[in-house]
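First, one chain by itself: the form predicted on its own, in structure tokens.
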Amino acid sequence: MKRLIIDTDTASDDAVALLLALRHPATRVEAITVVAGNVPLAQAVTNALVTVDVAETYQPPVYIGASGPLAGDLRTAESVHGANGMGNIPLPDPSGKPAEGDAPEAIVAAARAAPGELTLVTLGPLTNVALALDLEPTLGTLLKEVYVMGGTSDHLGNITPSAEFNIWVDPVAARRVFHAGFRLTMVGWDISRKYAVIDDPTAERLRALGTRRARFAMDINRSLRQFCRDYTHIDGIDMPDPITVAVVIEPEMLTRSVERYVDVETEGEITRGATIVDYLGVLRREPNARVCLETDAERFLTLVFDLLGN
């Protein structure tokens, strides 16, 4: 059984994500941790809590985390995925309610309790993970792994033309996070763009399981579809958190990566938020990321349609 964390800021394709993740039979979560990013913190809450009713599996806690990026302003991405992040549609009182305490003190305390034994997976802005760092700087030989939901292997962003939006929000954040000696894994956008699209006659094939959770998933991204058509110019919805979950809990997904050094720019006037992948080396420094390259576009579909629909 795969024990992890999912830090998200909860919007549309994070909460497919989710779904897949409660609802994978050699999966746990043991715990949502919860950042602000696609949408404010108190929605993004609420969006996480709604999405664990609709698993219809187990409720693991939902801790409230950061509400801003370490250093400046939030920018959110309401224009992508609908006012509340879930393509604006309806969202029925969420049963469960967040559990005590915050956020980073969570990541630490269970990696402290059952140290090499979680998978951290982050499927937003890496402000908590920076702050759990702050509680305990050898985090990273407490967590098992982390995969990180964020920047491209290529270097073509979909918030500035170099920067991914996770990334870009809290460039800070995640230069510490790339930097702390974790055993990282990087699904960037562009493994979302390339082999994971979900395009419309297949989300009609989705929607037709009759599962309220397929339903929901397709509804969700509605506003996303329409992002996808008019900015970013892919047929189809594009699941950079679904991709990522669905490497996590199934490994064999992951068909092609490489060990490199990854570093984050954080202060450049075009290229803030880039993750720069020395694929030569020119830097000479050690690799601290495995960059995923190429993943199976059918086994992922595959997976969606079984966890979805059962």
Given for the second form:
Amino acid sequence: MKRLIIDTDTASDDAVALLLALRHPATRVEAITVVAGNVPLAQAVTNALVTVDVAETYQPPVYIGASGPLAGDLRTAESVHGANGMGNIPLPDPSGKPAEGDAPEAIVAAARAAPGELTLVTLGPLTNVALALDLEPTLGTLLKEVYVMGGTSDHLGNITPSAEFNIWVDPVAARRVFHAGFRLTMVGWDISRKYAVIDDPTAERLRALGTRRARFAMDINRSLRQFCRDYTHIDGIDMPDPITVAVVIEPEMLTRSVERYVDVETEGEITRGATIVDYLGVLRREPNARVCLETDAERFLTLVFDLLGN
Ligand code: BDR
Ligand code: CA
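Return one more block: the form predicted in complex with beta-D-ribofuranose, after the form predicted on its own shown previously.
To see the whole picture, the full complex is given below, headed by that same chain.
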């Protein structure tokens, strides 16, 4: 059984990622920790709780975390995911409530309670993880691995020409996390754009599965579909958070990667929030990340159909 903590700024593709993890038979989500990002914190918490209900499996504790980045103001992405982050569909009231305690403390407590056993998967800005590092600087030795949905391996951004949203929202936190000594895998936005797109006919086939979770997964991504049409010019919806979870729960999904030194631009006038991958090794620094370069597109869709259809 793979045991996960999932840190998320829950909006539409985060929710699909949560559904995959919660439905996967060999995966146990030990905790969900929520951070502000795509939407303000309270909305992200509601979205996480609703998604747990839609998964219809079990109810991991959902912890409330940081309401904004370590430095500067929060910038959200309602234009991408809708005003409620969930494609503007009306959401039912969640059956559960957030757990007592805050997210960074919960990450540290879980890691201390099961040293070397938990994998942390981050699907939002890295604020909660940076705060957890303040509480426990040796978090890297306590966690088995960390998978970060963030940055880009090809240096093409989605929020600026060179920055990906999660890193751009809190580059200071991201920089700390990349330098914290984690066994870290970076799944950049490029991976979703190239290998994890659900096009319209595939979305219709998913709906036709007839399960509530498959319909929900497609409905909440309506705003993202429009954004992809208008801005990122993707023929469907790209699924950065779901492909990240998919790589964690089915490691064979990852077909090409390299170990490299990665740094984060925290202040650049034009490139703030960019992840800089030293492919040529010109800095002569030890690698601090495994950078995903390619995943199995067909296998991803098979996993989505299996987990949302059954
Ligand atoms: C990331 O930003 C959000 O829009 C998605 O949920 C994903 O985590 C992609 O840049
Ligand atoms: Ca996200």
